[in-house]
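One chain comes next, on its own, written out as structure tokens in the form predicted on its own.
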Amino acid sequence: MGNDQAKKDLKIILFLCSWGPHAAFQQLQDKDCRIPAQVKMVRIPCSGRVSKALLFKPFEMGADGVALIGCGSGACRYGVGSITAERNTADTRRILDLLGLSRKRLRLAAFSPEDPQGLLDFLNDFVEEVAAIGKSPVQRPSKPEQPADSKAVIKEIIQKHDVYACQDCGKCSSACSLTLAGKQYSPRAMANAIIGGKLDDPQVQKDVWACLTCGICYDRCPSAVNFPEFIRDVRAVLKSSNGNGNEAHGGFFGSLARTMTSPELKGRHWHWLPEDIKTDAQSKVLFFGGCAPYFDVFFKNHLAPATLDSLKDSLRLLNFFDVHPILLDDERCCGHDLLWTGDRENFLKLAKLNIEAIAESGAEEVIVSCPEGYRTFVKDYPEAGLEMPFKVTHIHEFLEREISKGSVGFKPLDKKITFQDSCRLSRHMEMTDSARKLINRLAPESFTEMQDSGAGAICCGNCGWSGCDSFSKALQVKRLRQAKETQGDLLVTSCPKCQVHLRCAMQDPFFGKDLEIEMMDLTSVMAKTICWE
């Protein structure tokens, strides 16, 4: 394909503010100016109204470039639109860099009604710049295929998870974190409604997407009905029929994961890696980090999470034990969130790409620090019929294995600590002891469990970036109050999403100050105190 044809095939989305810039654009149309044919205009009320999710969505759908055009600083009719647009654009450009798409594919500019020629020059220049970068490697992701007979599929799902065994005893409802947070919500009632053929009921569908899939109902169920996995499979049917996933943050993280299903995408997942961390492409151990780099960028303006620290400190701990692991430059999402929000087709694409990349690396052992990634590799990939020519170890297991060999100690830690269990490790994988073994090796001022801990721990309020609402916030507030009641001053976590969600509650304008507590991932606490004896 020649350069002219490649340039002609470019797809560029122009988000254009309805005020000054649109007046300039209209003048170009009125004068029949040659606006580049590659540019498709989307009229918006204000550049500040275009969220990071909306800025990113065209890239998921295969756009080669996106331009956001607003009013100049001080001219925005909404006051802070220009400032918000600058922040959203900067964050989205950093995410494009992480994905290896190039930040140059996204531009922000401002034009007044008096400058139509400036707008036209900008558009022509942007088309030339995108042409120089080339076509995006992102292929438009496929949509889940709708089953021919949804009712028959639901019946199979009910049988698969033996939901008929529900005794209607109500133990699930009495333990459900959402119910205890005040939401009118009952797992058993939802199960009975779906058995009774009421999946089309709007309230039932809302409840399906509200479930945290935290697993505490399964832990308490006397009939061992695996309600979280039942809900997960029901969501796949709903997703294929109406596409609604009740996704938080405008569906950004679903878009991100689906974008990564393109085989030709060559990411730059580890380009932020500090120089003191040692890696080795010939190692037999591979470290799989997960999506934390994207969380830090996406939430940095209002939550300031430090989820990258868990990756850096996991790697520092591996180095401490002379393990210099392989890192995949183009590491992709494990697919956890797609699987749990009903997008099984794209989950499988990610799974196959991950397994293929790890197998090609020659690694014999994969160490994972993210609880969701660990469950996905150890349980969900094999259950999907995928073979993995390597073993998977959680970082806690690795650390306990190495530390138990002796000669390792920990410097005193001047903190009173408590611990937040992650749902995926504690209940889904029955790993409540591994973190506590490590905590008991530390030398803190004290360690006190929260009121609900281990297999009975309360969820951080959200899973799969789906169903976040006021009851999720109530749950987070309740959990932080439990942490404060221990008189602790350091809340130790094991999941990057627990960090994000609990920090969100600390931003509450009414309770935030009372809820504030220092948080740190267990790997970070260990990396800061571990020493040879």
Second form
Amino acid sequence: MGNDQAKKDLKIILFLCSWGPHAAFQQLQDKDCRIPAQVKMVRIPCSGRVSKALLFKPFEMGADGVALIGCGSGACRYGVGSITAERNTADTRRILDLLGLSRKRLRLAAFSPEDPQGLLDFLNDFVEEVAAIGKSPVQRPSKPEQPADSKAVIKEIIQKHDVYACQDCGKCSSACSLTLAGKQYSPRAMANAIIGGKLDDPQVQKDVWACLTCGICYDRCPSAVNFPEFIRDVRAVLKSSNGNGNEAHGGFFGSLARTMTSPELKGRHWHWLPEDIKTDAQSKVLFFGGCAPYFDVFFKNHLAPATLDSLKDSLRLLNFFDVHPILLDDERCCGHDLLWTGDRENFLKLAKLNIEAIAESGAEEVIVSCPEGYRTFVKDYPEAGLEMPFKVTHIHEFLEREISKGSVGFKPLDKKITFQDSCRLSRHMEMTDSARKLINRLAPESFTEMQDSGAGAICCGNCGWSGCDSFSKALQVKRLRQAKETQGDLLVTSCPKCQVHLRCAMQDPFFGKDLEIEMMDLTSVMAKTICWE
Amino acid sequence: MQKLEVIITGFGGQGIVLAGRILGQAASLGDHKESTLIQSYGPESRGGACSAQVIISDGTINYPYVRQPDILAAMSQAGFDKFVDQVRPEGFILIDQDLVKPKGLDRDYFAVPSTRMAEELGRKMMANIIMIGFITAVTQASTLEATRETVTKSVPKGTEEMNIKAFSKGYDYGLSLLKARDKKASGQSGALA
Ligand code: SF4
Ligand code: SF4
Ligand code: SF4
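Next block: the form predicted together with the partner chain, after the form predicted on its own:
To see the whole picture, the full complex is given below, headed by that same chain.
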């Protein structure tokens, strides 16, 4: 009985292509067939038009299953719809697996108008299968609360970051990568407009979401106006009044992070771990990897970013030094992107869940390899008033600590290298040296800095999966050109997202092979060459 | 009964005698063993050859001079040349790798760049403390806790922290070296299997 009730409560979204399958569906309706009541149908133009973000969205909203039904390969009116749908479904299923939601909750099928019975059987069977897995543990994420008096809140934010101290000197604008890339955009103008109460001005609203929060302006500002953090807080106010975050990739990564705020969700974050990597649940050290596994799946078809390598290689380096860390299988996103796109409420949920899980593991030290995760743990969790009963170390610091003990050397590396600073490490955390110390221990053919490096480095053109536009592309192109100008053949990075975004620009068909350069995370370069002496 | 005969050798001014005293004191006061120290200088104390002879034993020590060292720690070429042949076949030979070239030596030895490390720490004077850390890690003649403690008590007030840093450098280097040997022996020399 209880089981029947649970089955009745299931929510299943059916994306149904308007062509063949819909005709079949209509026949079922015409004949008054019993289409399972759990199924809510959404008509779509073509199965290939349902992006990964759209396929995933229902899961964020608490759906228990999603079916995408299109026309058979070869019968698609738009040509490649079926193939695209196949790819998107396969990737999204892998992501569901990583999340611990089970790939079986998502199905792709094709039906022709001649096969209404087949469609009905499919739907019944799918409902049975989803019922067997059970209801989704995902709870519909909360919407940020709108402040009663947003004007007063904005005023507070201005005060908190002392934006009044702006001297209107323009140093920020003349350093801002976006302005330099030709965008009609000025941080100081935006700041002054917000001070002047013009938050509702359409240009201001646009600009608030355009800023990359890369922090060059803050680095240059004589009044120390922390522009990125100011923008971040303003975004939180805008978001609560339904602001559009200018999200890249249909908002997929925001959805993903919000899904993870469900406490009941038990992820399978590390199920891809190679067998040679040693971990130990009793260890005092925990490795926090971040979202790289999702990037690898999401971009695999067009970017093949291999950001997972940075995790594997970080773990191999820990193992090299006999650290067999704890891994949390239900590790969640650190919340960085939610925080920086104004979703404070869900950021806090993630933060609390992460801290709780780590504290429960008994770890005394958490090693983080992702720069965003590092900043979030070290700065933003404590600033949000959260207490952490463990210390947090960036993998670069850990490596330097171990290597400096001695007896470790590096095999020659047959590459001319250059280095891409990540904004979170270099500017936000003032850690321009840590990576360079490690690089200087390596034995490459040469190491040449790019024209802009360290605290002045050009960013990868995107942050928090928001604000990607033609100007961020221009930035990326400029950055890759600088990398090529060093005559280097290996661009060493320290952030998985730099890998993704710069690789994206490299694949711009207009540039052909002009911008191509091999890229590898610093941890991978080290793992490849480190040896006991 | 276990007995260890140790010679630390180098030039006058390197803190060789202090090193010997710390080692012996750590073993006796910290680890509750017996120990003796004999120091000998060459013709002139500064810059000349110099050595400290330490004996550490579980029981009573009747004769304080070293006959056949179990451990030789050499911080000068002259000291090394003088004592190296006396070391027991299963004993330890430790050298400062920048000051001693173990030419013609056909047995195992352990090298540490203690002078260079001390320079990196900003005080060349601390090479002896680095060497003590190294001896402790490699030979376990005295325990880590006892030796650390003795270093703190034996150095001038106000320099404790610096000296402990130096001691840890030598100690960590020693452990790292032992680990490197183990790893290489087991065929695991890099991070990628
Ligand atoms: S650099 Fe600072 S003081 Fe100058 S205009 Fe920009 S925000 Fe104002
Ligand atoms: S944070 Fe970066 S993108 Fe935003 S205004 Fe400052 S320099 Fe420009
Ligand atoms: S740069 Fe490429 S990968 Fe990055 S957000 Fe923009 S489109 Fe996506």
